[in-house]
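Taking the form predicted alone, here's one chain by itself in structure tokens.
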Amino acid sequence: MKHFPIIAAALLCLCACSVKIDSSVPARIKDGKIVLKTPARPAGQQNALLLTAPAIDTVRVGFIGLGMRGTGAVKRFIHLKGAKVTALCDLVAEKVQNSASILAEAGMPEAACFDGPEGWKAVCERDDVDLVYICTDWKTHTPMAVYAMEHGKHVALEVPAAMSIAECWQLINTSERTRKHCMMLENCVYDWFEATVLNMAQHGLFGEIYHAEGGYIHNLDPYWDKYESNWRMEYNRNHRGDNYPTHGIGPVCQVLNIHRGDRMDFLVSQDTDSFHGKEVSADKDFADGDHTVTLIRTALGHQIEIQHNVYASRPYSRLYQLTGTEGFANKYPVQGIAVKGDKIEDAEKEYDNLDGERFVPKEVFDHLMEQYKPEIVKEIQDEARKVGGHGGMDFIMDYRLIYCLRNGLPLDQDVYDAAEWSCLTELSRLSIEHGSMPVEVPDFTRGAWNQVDGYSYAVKK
């Protein structure tokens, strides 16, 4: 009997190692975690941290995918100085012509038009395109982005950028090899509140932020039939896990300096059964649980919670919440900041009565939001509100993308952001399907996650 603990441990190890891991890349069980193999960086390739490219005076843009998101982007781009739409493409010819009409009505030059299943390749191959802007279904994002970069184009692609770990590595290797930008179009990092709170965090208003929450909770019942060939419902029908993580994870990763001094270490995920999803799809084998929660621990001991629910009849929320050693910020359902009075810089008033355990009064909140308003928001807030796109944050995103390309600057979001924020789709599925087993998050920088000191771009004062 004295050998029983040893035998039991050996049997447990054997059982764990025999678990079949259905992953897009080689994986194994190590120390109670699912670990995916990190491929070696190909010879002659170097990381793309703070990647820059030669400045482009007029950025010539080719759009692929002209549904809800693509058409909205075309409408925004006619207001962007230094950008010119030179190519339009969609599976459906009518959608291409609709966007062509938008350009014509705005007095813009005519763009080359393509439709059908292979038209997108022609856009990527054109000599008069510098940036390929991809707004198609999720499954085609990575193949199109890789093809575009291989044909010498910078890429901006809708969210999520990749649907598997293998696709994450494809994007990274192609960007590193070609030295072309690959930016995921995560618009929520440019939301007024998120951008301003990020600026507050960068200036130490909340102390050390050790817990952050984000998510995507949005009842899509009114929208399911608007996706071409029902692609979004089909994906959720067949895939379990957080299938749309980037709106929640993006803003909190910026606050926590992910791959700029910290990195996501491992995660665990859990979901509910499918209730409403099964009803909407009329499929008893619907894979995606109605509500998915993922907990992530970082290398520096910080914690992230991400939620996903596109089925519940409840108010829209991206959660966005930060807890620090000296303060707190919250966006949903009520925007609020909680800090002690001595953290507030105001030449006219003192706030000794604020203890940090209550939201500050409205006049103090307004003062803080104005004091820490990012320079980029100050510069173009009026135009952004006028042009629109989720209240203006889409326009700020596009403005910054074109500004950086025109000035030869690193983009606000790099290819590692695209991979890190998208990888939760496959990693959450792996955790859930293996009894909420911890899953290591790959280091997509291959060891360079702490070589850049802090997140730094135009939101800094």
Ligand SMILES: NC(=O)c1ccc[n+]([C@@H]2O[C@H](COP(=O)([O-])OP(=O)(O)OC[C@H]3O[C@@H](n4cnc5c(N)ncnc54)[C@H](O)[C@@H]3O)[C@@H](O)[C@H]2O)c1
The other form holds:
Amino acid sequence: MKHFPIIAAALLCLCACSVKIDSSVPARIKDGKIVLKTPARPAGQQNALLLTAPAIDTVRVGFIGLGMRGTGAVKRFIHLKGAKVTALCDLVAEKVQNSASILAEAGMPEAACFDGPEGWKAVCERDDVDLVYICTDWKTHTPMAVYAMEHGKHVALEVPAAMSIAECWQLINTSERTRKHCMMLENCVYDWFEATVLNMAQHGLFGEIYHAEGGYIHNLDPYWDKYESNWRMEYNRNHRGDNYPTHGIGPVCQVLNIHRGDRMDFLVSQDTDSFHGKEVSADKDFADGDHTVTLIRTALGHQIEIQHNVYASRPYSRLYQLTGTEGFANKYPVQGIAVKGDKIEDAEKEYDNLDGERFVPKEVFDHLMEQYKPEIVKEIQDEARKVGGHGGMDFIMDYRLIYCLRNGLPLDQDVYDAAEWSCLTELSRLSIEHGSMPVEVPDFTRGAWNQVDGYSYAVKK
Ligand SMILES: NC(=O)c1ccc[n+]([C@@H]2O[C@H](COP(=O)([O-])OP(=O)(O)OC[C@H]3O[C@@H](n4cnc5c(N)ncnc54)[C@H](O)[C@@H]3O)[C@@H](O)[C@H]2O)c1
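For the form predicted together with the named molecule instead of the form predicted alone, what are the coordinates?
All chains and molecules follow, beginning with the one already shown.
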């Protein structure tokens, strides 16, 4: 007993010493969870939920980053009515010229061209740009988006929008203060199956959805050396965790009404060692584990599972699976819906034989997919298929973005979606680096997560 005070002091010291957390914002351990500080909203600043801005007749677009993704976007924009490309920029002059030629060959007006490390600032400062469309590498997204909003421009930026919690708050604070849109270009929410299943979920086809899976499992071996200056490999070399979470988490957050009635509460992450990553990088200290899994619990007691693997020699998958009290949907490797027969509206047929424990037969699946196809998909699907971009979903995304800006509507994805879907990069790393410790997911709306009732995205019929 006489050693008790010494032991107690040592334990106290151990607890105090063990709370040093290397995060982009101040963090501490509370009730067994890592908790990151939420900065107070500056006085006079309002949240940006359902943010609208004056309608723009012709949306003038400046592109920054004309690599693989940016060039594809320019090719799509020549087909978009109500949009005009007025500026083009890349570090590399030849890439700018390549996109200028795409515009010229399509008979479009010439755009102002910029290259070099500072050219992007000139795009943000121009008077003839309403929307800055950013397709650069991950580390440049947030600084460019912030600068563009500060210069009075709306922003659309590639995934992930931010690579740290500090960057998430920079995007939010800038959008809230400037009242400029900041939309992350998460295209997977516009894929046919995901958009249609969202509409089914909104109509209650699956009952209460309490478990949802998503992911990004894509062997990038054929692509690593195509990224400018090898930026993607370099990022993964130095960062453990789910570095590319948004394709997986975006569609499931929409289905679960995240910050539209529910919110992500906390997560735990675990990775494997690096196996193939070490081989392709020829670096024995390669940080990113081959396979990362993150489990998230929501305030309403629902659960999300997200996976990341860009190293595996296996078929592509974004998982996308939903389990509800009354139904089930699955996209990879087999698309299917399982619901009881009484959930199916069909004037000509009864489906008493469907018990919900097997996928519905193909003709019923086709019937449901047609019945719940969102209006915007019906409206633009033929052109989207022709223009392409991941089978057409990229064109649907651009079409919706321009449509909303032209009509002064809230965008389908707001700055809080950008933050919530991107924040997994840092939060998964924090959890992994602390023995899979739970990490609280910040409430990026600062208390307004249940003020919008349900998903306001115009895919509703
Ligand atoms: N949504 C999707 O399906 C999808 C698919 C592929 C890539 N992406 C995202 O698109 C982004 C770009 O990826 P990518 O595959 O086109 O890579 P990439 O390397 O081909 O292109 C990035 C381009 O940005 C340019 N750039 C970098 N810094 C710049 C600066 N300061 N000023 C101007 N230009 C600059 C580079 O020169 C390069 O041309 C990434 O965020 C990636 O995650 C999204």
